[in-house]
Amino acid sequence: MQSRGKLYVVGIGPGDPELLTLKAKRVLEESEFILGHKTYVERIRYMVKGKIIESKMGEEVERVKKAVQLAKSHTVSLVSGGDPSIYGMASLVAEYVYSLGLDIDFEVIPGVTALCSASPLLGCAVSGDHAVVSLSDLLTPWEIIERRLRSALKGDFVVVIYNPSSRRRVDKLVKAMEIVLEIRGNVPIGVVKNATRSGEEVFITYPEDIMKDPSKIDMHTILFVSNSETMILNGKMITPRGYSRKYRW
């Protein structure tokens, strides 16, 4: 009789090995199979002993099916960059398992998302209420993305933009900056590329500058659109929580 296995959906964080959680590290080391996009698998290859199964972008459904099948009798880790629940693999696994009523034991291991690792690099771009929007229209129609972006900007949230651009979506980035200009004006935008990884870049720019040269922004970049309270102090982007309104220094 085969032993019952388990599927872990593991968030491996933004890239720095020291930002991998203790539980994620333990699970990865104990797994018999490790599945994931080749970019993410490469980051944890050095620590795993199980068999690695790589796949490419666009093969997410097949990856989940394979992981679920293996997890019927093996310990399996399906890796996801950042946190699995934020533009990651957790929702696909849950949808697949629960919609089909599959008898599979799976657990999501949270990870440090790009937002949490990038914000401190700017200073403290996010400190309280914020909204997160992805500009990728691979799974979400652009009309919905634009509506969400407009609503977040009108709500005076710090707006964090994931997947801002790619070679085929530069026009969407430019359109998003036009919307920022329309609703908020030429406000500071924090830019973090390759957070905690090789090639890390951190700088503050403005919508008009991004529109002039969008080539500086790619899929490995995260943007922080300042709100009405965000300040630039000593070259750092700070969004106060309101302590200075209530207390004296």
Contents of the next structure:
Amino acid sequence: MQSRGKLYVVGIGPGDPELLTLKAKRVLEESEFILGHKTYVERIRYMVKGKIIESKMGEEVERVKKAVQLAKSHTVSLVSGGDPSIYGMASLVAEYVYSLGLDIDFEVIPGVTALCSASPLLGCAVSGDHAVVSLSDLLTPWEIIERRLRSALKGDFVVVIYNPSSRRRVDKLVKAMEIVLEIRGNVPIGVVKNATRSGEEVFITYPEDIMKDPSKIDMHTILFVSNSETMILNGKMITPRGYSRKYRW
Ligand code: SAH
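Please give the other form, namely the form predicted together with S-adenosyl-L-homocysteine, since only the form predicted on its own has been shown so far.
Entire complex below, previous chain first.
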């Protein structure tokens, strides 16, 4: 019988090696080929035995094609930072495989997404209903991003912002802060840069301050916009779930 391969799309978490799931670790150890963007591959290089194939940003489609090709007869891991379903590689693989009707065995191994690792560093920025928006307009037109951001803010969700800035589009961060100011006011914004990895920074700021100096927020940063219940307690950003409405302590 012809040996069949398998393609894993592996979430490798936010940075801390201990935040890699046991399943991700096993699959990476078993893989004959490991493909990914070089910054992600760098993080797991020490633990893999298979051949590493690095690529750059913007080469995602080529990377998926290569991985699918290899996975016909080998065990292959395509690594994705955080969780592969959240602005990661999972949907691209699924779209490619199912739209072409390819006979490929693939499985997504979930990972700890940036939101889950960053919220506790601030205190407890997310506790219940929240909305997640990416400001990257590489794949989504800005009009759609703006409409979703406005709706989330009007819905009083804690709004978690991925891809808040890059050298190319600081103007979009400033625009997003103008929208926060317009809809929610000058509310606290939790900022986490490089959660659980070297260069980690955590602070609380305000839309007006970000508009004045957007330079502290870069592409390695995630933002949490308060909802109407979010409090700053002892320097920590806490969005209560409602226990104190129901119980007394
Ligand atoms: N799949 C990833 C997200 C990829 S999009 C995940 O699930 O986390 C890239 C964006 O994620 C970055 O611009 C940043 O906003 C956020 N991000 C990823 N890792 C992060 C980290 N360790 N600290 C802060 N933000 C992070």
